[in-house]
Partner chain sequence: MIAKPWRIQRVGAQAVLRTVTITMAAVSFAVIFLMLAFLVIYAYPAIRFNGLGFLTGTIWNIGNQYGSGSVSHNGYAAMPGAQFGALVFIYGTLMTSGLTMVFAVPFAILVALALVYRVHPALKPLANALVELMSGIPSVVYGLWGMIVLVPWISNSVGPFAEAHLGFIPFVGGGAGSGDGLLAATFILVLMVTPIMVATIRDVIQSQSETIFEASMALGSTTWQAVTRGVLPSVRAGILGSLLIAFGRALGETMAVLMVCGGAINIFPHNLFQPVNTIAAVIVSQLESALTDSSGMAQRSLAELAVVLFVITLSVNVVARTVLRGTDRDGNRA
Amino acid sequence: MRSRRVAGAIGALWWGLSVACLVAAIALLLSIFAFVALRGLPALRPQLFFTVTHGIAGGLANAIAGTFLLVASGLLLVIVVGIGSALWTVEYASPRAQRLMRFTIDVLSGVPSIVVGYFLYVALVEGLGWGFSLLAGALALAIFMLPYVSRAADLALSTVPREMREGAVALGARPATVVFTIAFPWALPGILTGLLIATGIGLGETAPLIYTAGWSNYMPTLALTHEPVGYLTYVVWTYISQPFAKSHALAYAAAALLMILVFGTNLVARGFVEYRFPRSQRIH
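Take the sequence just shown and give its structure alone, in the form predicted alone.
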């Protein structure tokens, strides 16, 4: 009887600690959202979306367009490499090669962003003579987004039931048919989750872009090299340190936009997954 009471007390204690940690995490998240919203939303005036930055003020049109270009270009690169590497790891690699690939991806996710940025600056901006450019910035973001997309796709493809694969093969389906008609549709929600996380990572990166994309007060072009690109995180990082109210307002407006973009991306992706794959159809 006493042991049951002790076990019950320990269980209640752990339950209370878990609830307290959950409440603390939610409170921290809400405080960050409130801090940014209270200062950034009032600064989001319509002219910000149609005016480029200049001096200590101006608008955010160039930074918004540059952010979309950089993140979209990085995603295009990482979708091919990340999903392709996950497909090879799950479908074709030997157990030893699988362990090596997954270890490499995990190590890559822990590389400091400033180190990758400086390496790409030496290798691409200076070494190949690209200068600050869209392609260099997209490659920098792709390096940081790759582990999240690759591991998410790896885990999602690994959860495809063996019975479904074997049934398709028994019916005469080729390996490529099994992958594209059985494995990918089943793993799509998990892959989308990885792409969602990668998008948030790309939106929030600053250090590698300083070394690769540089900064520009002008609207970005589609030139891949020799053309610096503006982005929102640079505005937050730079303008908040200026001793001017206009600069602070612009920095908070950029931070609010980033928060809205991340929240909107989560909402759209989750809504798509719920619509396309209802819970009754999802086993994993």
Contents of the next structure:
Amino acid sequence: MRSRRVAGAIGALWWGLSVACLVAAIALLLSIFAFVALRGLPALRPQLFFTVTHGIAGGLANAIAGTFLLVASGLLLVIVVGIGSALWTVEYASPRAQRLMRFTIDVLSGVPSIVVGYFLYVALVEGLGWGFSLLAGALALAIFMLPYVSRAADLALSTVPREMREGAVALGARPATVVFTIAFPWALPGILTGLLIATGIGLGETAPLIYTAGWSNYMPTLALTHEPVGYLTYVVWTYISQPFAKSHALAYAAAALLMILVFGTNLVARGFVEYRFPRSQRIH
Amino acid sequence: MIAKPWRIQRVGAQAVLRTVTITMAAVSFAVIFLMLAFLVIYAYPAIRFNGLGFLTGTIWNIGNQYGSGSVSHNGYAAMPGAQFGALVFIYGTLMTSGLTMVFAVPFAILVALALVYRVHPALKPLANALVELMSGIPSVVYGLWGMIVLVPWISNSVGPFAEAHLGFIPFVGGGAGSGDGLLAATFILVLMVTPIMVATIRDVIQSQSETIFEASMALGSTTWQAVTRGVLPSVRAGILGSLLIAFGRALGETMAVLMVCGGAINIFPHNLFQPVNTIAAVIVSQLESALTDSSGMAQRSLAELAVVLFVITLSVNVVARTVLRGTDRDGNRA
Amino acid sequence: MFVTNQPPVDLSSATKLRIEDLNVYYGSFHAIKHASLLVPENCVMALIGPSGCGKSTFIRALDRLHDLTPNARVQGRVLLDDEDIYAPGVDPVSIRHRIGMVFQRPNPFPKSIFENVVYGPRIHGERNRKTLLAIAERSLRHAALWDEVKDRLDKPAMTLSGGQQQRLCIARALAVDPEVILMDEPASALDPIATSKIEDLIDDLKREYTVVIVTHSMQQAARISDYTAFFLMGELIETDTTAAIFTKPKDRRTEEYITGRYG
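The block above covers the form predicted alone; next, return the form predicted together with its partner chain.
Then the entire complex follows, led off by the chain already shown.
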């Protein structure tokens, strides 16, 4: 029938278009990769890791240290709050409270990072007089990472098989015992993956840190307040805007390093967790 | 049995865990309310000073810092000549994000369809991984690429091309300028937002595909018809939800937009190639200048901007989650 | 009000479990209606009935497992040696020391065989490795599993076959030294050979413990139990010695079930 042939031809056109879109997306992705790699990798000389930024160029040591410090501190905060609240949601909350909690966390995940940053700027940096500081930056990252960690932990804890919990309860285990002997071990891979994904996101964030961590040309001290902290994403943003080739080189180097860190974390999230906790060792 | 149970098993420890976790849950729950309340309270002087003109005014001016005297509305004072109108930024935010969705949604759906139906099974893990990799790229890196690669390309190739061949279309003609502006910002946002949608849409399609696809084919449709008339409508809710979430992300995106938008203050873009500004970008770019305002009104007005953005993204998110609530994780009606 | 249609029990054995007017609600659904039952000590009591009739719900109530379900409500009394386990102020953990449960599908923990068996004693405070090993050996022997696993106690429990896993779960339940063992269709997920091993085991267990077993197989009930109770749609219809139930049922509905009218 003619209409079927026409429909077939139209379909073929659309399928072609869809593949073209996929190819375009991948091509653009590779273009960005290549761009950063070609300009950034050559600029990643070993001495960059040992010199701090100064003037229009220098090294990345302070930014690298600052990034690690900020992300690690943020993670510390978010592990306690995020996993704790997920634990309460799964183990203790009534069905209504569960819905409310999950809804609120989901809504939190949509708050723009700049709003989080500005809020903390007004409240802590200015309001409490902390100035640009490690703690403010860590809090900004923690708030931003919270929904990811909380959701991952919630999901992981929810998939603990009911029969396993019942088995433990039937042997006389109380709720917290079930949590630590059964639920956590089971949920650990999922929680770890969530943490690693949140880390990847935290590594790449700028907006929440601009007004909380500030910027520093010096290696970070461990002071929680009154001392600004430098970080890699800031380098990319500001140094590319300078008119000097040296500054640009530093920006590209920082960008390349960032990509390596982010993708490394992601790969670890997939690969290592699967290796260490193979799915074959669990039933159900 | 034995008299001394494990430390965790003792009744006291049970209560400790319960108390600690409920506290953490309360903190998580309260964060979002705290943020909103705090920003509103801090912005209150600006809200009163600016009045409704905040949403309708097009001039953003922190006022004459060296002049004498001050301007005062509703009991709150700022430097003479100060006025804070955010319409340009609100327009820019909605325009860039809206335009982004116009392009990103069909793009994401097509990419997702290709991933599900056109990619060889052996290549699927790789293809999927590549698309997910896109969502991991930091926004400053997108901005970097945008500044160095995209903007010159628009300025040198796309602009002149559009001028020469498409100049008759209202919003398109009119000169390319330096390349940064609405088109650049939209392009970058499309790149950033698509991977988020593709992941969800692909999952959602895959979950419904077998049953509906085969049924549709059995009724004699072509594969394309089977998909567009059978599978896609059945996952409408999931697609809508992911669309709204992506829209919310686009609205709040800061760095990448900041680096390619052209930083327009007080002017509206008249075509695709003119500078534009979003609320998020303005909050970053204007803070230093706002700090010089001795009356503090500029900073509070920025906070008011943050509240506006917060409210917009919050509403979008709540609608998105409500839409998704009637569905299970696969986007089907629960 | 306590009503039973059970014939007088042999007075030489004490009553281990006495269930008086038990009602279980899931939300507004009345799952168990006014069930009363006497379970003598050291016997095997089988609960039979068509699927969905509430036998599982009933047996779970005996271990206070419905505490885990948010919208489940339990009314009535369950007396273990004359103490009501549902009395206010009773710690469910103390009940679960004395009443153990084996579930339909084997549910070993993702730990080693040894850690599975000694889970109960460990959380209740036993630290001494030698004592734990002794408990493990005793329980595994009692569950007829010792010879098969004695050389690989540290291997994951998941590497065992289905039948072995179920016997492991039985050993695990025995390790806390209960007085009553509840079993919810313990062999339904197993092949015939594993099933018969479990049945031999149950026969052995009744010497030291009181066993209540839910089964969907009448033949199994006839083989292993001393007493049988028949459930239908949440009601306990009839209870009697197994021989009597299967040869001279008093209720018409019992007879219909036994002769195969219900699924």
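Predicted model only: the values in this text are computed from it and were never measured. Numbering follows the first chain given and starts at 1. Take the two forms, find the largest set of C-alpha atoms that superpose within 1.5 Å, and that set is the rigid core.
- Core superposition places the Cα of W15 9.0 Å apart between these two forms.
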